[in-house]
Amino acid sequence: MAGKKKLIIANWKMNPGKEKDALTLFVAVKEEAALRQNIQTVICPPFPFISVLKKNVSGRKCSIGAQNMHWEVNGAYTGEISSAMLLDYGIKYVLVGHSERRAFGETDEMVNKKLLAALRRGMSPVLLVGETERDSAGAFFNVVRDQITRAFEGAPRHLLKNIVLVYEPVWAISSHAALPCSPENILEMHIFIKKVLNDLLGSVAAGRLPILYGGSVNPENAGGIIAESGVTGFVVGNASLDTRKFARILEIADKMKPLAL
């Protein structure tokens, strides 16, 4: 992530259904992103739309990322996308370990292989970690610590600065959320994640890694999350498909100063 800019990543998931709608949405978002001085915006569309959207990138404030990739460069992996294919389109950011991929059966070992492959190919893996539920005994902290530790295993130290880490509490995702994740919850986990990173990497290397939040981010909660939890950006799902909502999130994030930790 360049400089001190906040990083806002839009994960379109399996939306929209048509290329023309994807292009219309991207052009509108690109125009909004161009207005922001303190934001780097990354759009992660479905794979079939990467080519046409990449051709419409102008400037550096709004770029294209990928939702997933395989750890092998090529081979007999039906339905998969390789780093070589993504790099051919100039893709830098790739989501790794999203909760929906984990729900499909993606293991910590697979997440680790993808993260290592992305780093070694000069990409920036966006590592998502988070618990499925919270318990009164605090075991969810161990879940997040183990996800980070296993994902980082074997990572070349000189490439660690390219990792983006995202706290994504599954229980707070809008599609099945009973309660939102409060800024206090996020701050608590942010502090914990920093401790885990310090233990793994040392304070200097750990300090270089941006920590974002993902989980039902919307215009109503974006400002409070940045101001009260210290995260330096978001991964936005549903709200990124609505130009007005996403533009408002960009505007809020552009103006807000993160809580210093």
Given for the second form:
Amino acid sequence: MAGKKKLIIANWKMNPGKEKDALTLFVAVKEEAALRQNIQTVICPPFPFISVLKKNVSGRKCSIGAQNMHWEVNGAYTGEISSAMLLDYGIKYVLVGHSERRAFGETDEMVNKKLLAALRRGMSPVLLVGETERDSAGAFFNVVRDQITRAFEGAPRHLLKNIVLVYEPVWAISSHAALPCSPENILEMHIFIKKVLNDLLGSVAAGRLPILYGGSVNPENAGGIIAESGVTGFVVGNASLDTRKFARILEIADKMKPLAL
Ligand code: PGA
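What I would like now is the form predicted in complex with ligand PGA, since the data block earlier showed the form predicted alone; can you produce it?
Every chain and every other molecule in the complex is listed next, the one we just looked at coming first.
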């Protein structure tokens, strides 16, 4: 786990197109990450780049994560990647339940299987939850609660501490909108998620889980989100492909003190 450090996860999605560009981006980010005392940086590249980037990891501040994995260890699952393959590259963090995968038909049940598989294999699943849209009656809170409850079903208690939870409202992701969720709204959801986790796991286990935010994080809004919503890190998509912007997010997050909840 990232301990008291803030966790900043770069989700490169299906970018960049070429290995040499991935390597250039990774090396630049790695150098920036090495300067930051209070940050653990995780880069989640497309699978074909994992091998070459892994060879270029140096130090502990910047590691490689995965964007997805199947719950089975091996077998007839065309196009899938398993925990065994990721562990062969020493990968610890794996995104689970990203909305772009849910949009391809990934159900809560599949998310649950992935989360359990990652935990049982000693990995840290990064569980992403978030509503597609907000309604004035507040039904979106139920959406988030249900996603969390279903994902955690059957999770072994002693492994709960390895889970990272990310609130990522789908409507705030940069490919959908130009605006992130406001710090006030993130704070409100952060408090709600803590309550859901308390009810589900008890306060001790719930208190250990890092809660991050994702959705149009950029150098302009990163500081305010940490200071006003209490999240202890980010999942960054679009801005993680721009070295200058991502470096600035690391720099800002390194200095900011999250609101204590
Ligand atoms: P964004 O993506 O930072 O481009 O909004 C975040 C994500 O989808 O994980």
